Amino acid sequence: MTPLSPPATIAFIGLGMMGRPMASRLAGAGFRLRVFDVSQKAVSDFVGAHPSALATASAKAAAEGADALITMLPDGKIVRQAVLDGRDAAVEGLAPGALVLDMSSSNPVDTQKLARDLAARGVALLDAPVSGGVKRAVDGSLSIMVGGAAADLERVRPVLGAMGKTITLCGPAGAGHALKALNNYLSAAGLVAMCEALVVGEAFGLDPGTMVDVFNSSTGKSNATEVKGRQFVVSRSFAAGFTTALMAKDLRTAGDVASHLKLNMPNLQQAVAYWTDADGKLGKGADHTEIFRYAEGLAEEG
């Protein structure tokens, strides 16, 4: 099939944080943009600063005449309700033969189900989840997670490079979810390590600044260490633009994952539940960076 380049029409669900910047560089790269949230004032703002794009009322006609759909939502339950399940469901404004890219975090288990389910109505699936940040997704060079066929991510490939720098194919429905989670498992560990070492080297008396620098030069360099250290924690900042709730649900995903294949993975256990209690008591749109605000809890309990 021929690849889907400017300026083919895409239907985009989902204008939060992440969906927003994403819409916008798919805009930007010359698609014709169909889009619909939940918020009236997330699509009238989105539509405000891009003109080209259309405002539409539902999931239904977001997809009418679009040759493929992307969601970006906060979990795959919500996904399925606005691409099958829901009222004014995506599917039923899908032309067959269009193309579905969930870049939701997504239960990978429940992404395949969605995947034979939508086949039997001649829509394919891919599901796309993306890592890099809200920065990233504003200049376009986040990292694609690609669980389909090959044939169909090469139809959507142009769409995907306007988000996103690296693409890679993981394997079939439900391999991008996965890979995912598993990926923000290892995120989220390396942020706990870096921020626990923080509250130790403070405590005796060491610069936290000075910390992040040194662990940058040796062998305790990470993602945290590098783009979250001296920017969200040292700063207390605590602004990186995602969520300690999102977090928590992409290790509960990836904790799912190894239940289902009936793996003992104890670290990952032990993942869950921290990220899990964090949630609770940092409060409703704490920042995962807080974390470090939750060790220092923990570390003045003991």
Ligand code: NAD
The other form holds:
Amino acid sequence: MTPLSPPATIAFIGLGMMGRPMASRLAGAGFRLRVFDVSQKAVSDFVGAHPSALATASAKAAAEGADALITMLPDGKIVRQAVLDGRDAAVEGLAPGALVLDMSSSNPVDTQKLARDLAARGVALLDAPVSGGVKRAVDGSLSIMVGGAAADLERVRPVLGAMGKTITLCGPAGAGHALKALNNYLSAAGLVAMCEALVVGEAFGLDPGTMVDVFNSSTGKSNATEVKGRQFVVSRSFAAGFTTALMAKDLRTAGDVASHLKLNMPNLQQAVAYWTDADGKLGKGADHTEIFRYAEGLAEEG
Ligand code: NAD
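Which structure goes with the form predicted together with the ligand, now that we have seen the form predicted on its own?
The next block holds the full complex; its first chain is the one shown before.
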């Protein structure tokens, strides 16, 4: 099959924190875009910035005439509604042979089922979740973890290449989503460890900026210390662009995978409970780096 190079037509559903810059990269690379989001403002803002993109009123309308359809939605249940089960779902508008790429962080067990159900309708699915956050979505250097058939990946490689730098085929359907959830478990664990170390260190009289600098030149270095420490936590700007709610969802996904496989993972289960409680207490829309405020609150209860 010929690779989908510009000016192929891509339907893009979900123009939020990540979807907007990812779709912008596709427009910048010369792909024709048909965009949809339940937020009309998200659609009009995007089309205002990219006049060549076509605003559509449903997932079905976005899918019409598209060579591939990308979802960048909060979770896999919403993806399933938008693509297959809901009213005016994308599958009703897709041409035979079109591919669906779910780039959201969805539950891999649900993805395996979605892949089977779409295949029964003649549509192939790749899961292609991303890591790197808003900053790397803007500069097109995301890490993309792909699950599905190698031939399907080759077909959309130019599309993914406009958004990401590292594209890894992880295995069959669901493999990308499983690896993404496990990656975010590591990311969350590193962030909480840094926050707890900062809370203890500050109480001892250490300077938080000095602490982060020393972690970064020592064995405590992690993505949390390098990318989030000074910028979002020590500064208390808490503006990384990824919510506590989405991180808690990713941890529950990793926990669900372990439970599905009947594996006892006490630290993972503890992380699920910690982030789920933090999500409830920090309030709607809280950035995931505000987990530092949650750690401070727990410390005071001590
Ligand atoms: P977001 O909440 O900012 O964006 C989601 C968008 O989907 C919103 O614009 C919303 O209006 C739209 N939407 C919701 N339901 C819809 C529906 N039924 N049909 C059409 N549009 C709908 O979320 P985000 O931060 O962009 O994250 C999207 C996905 O990417 C999530 O799965 C998240 O876990 C993952 N992710 C986020 C980041 C990050 O740094 N923000 C990084 C990697 C992965």
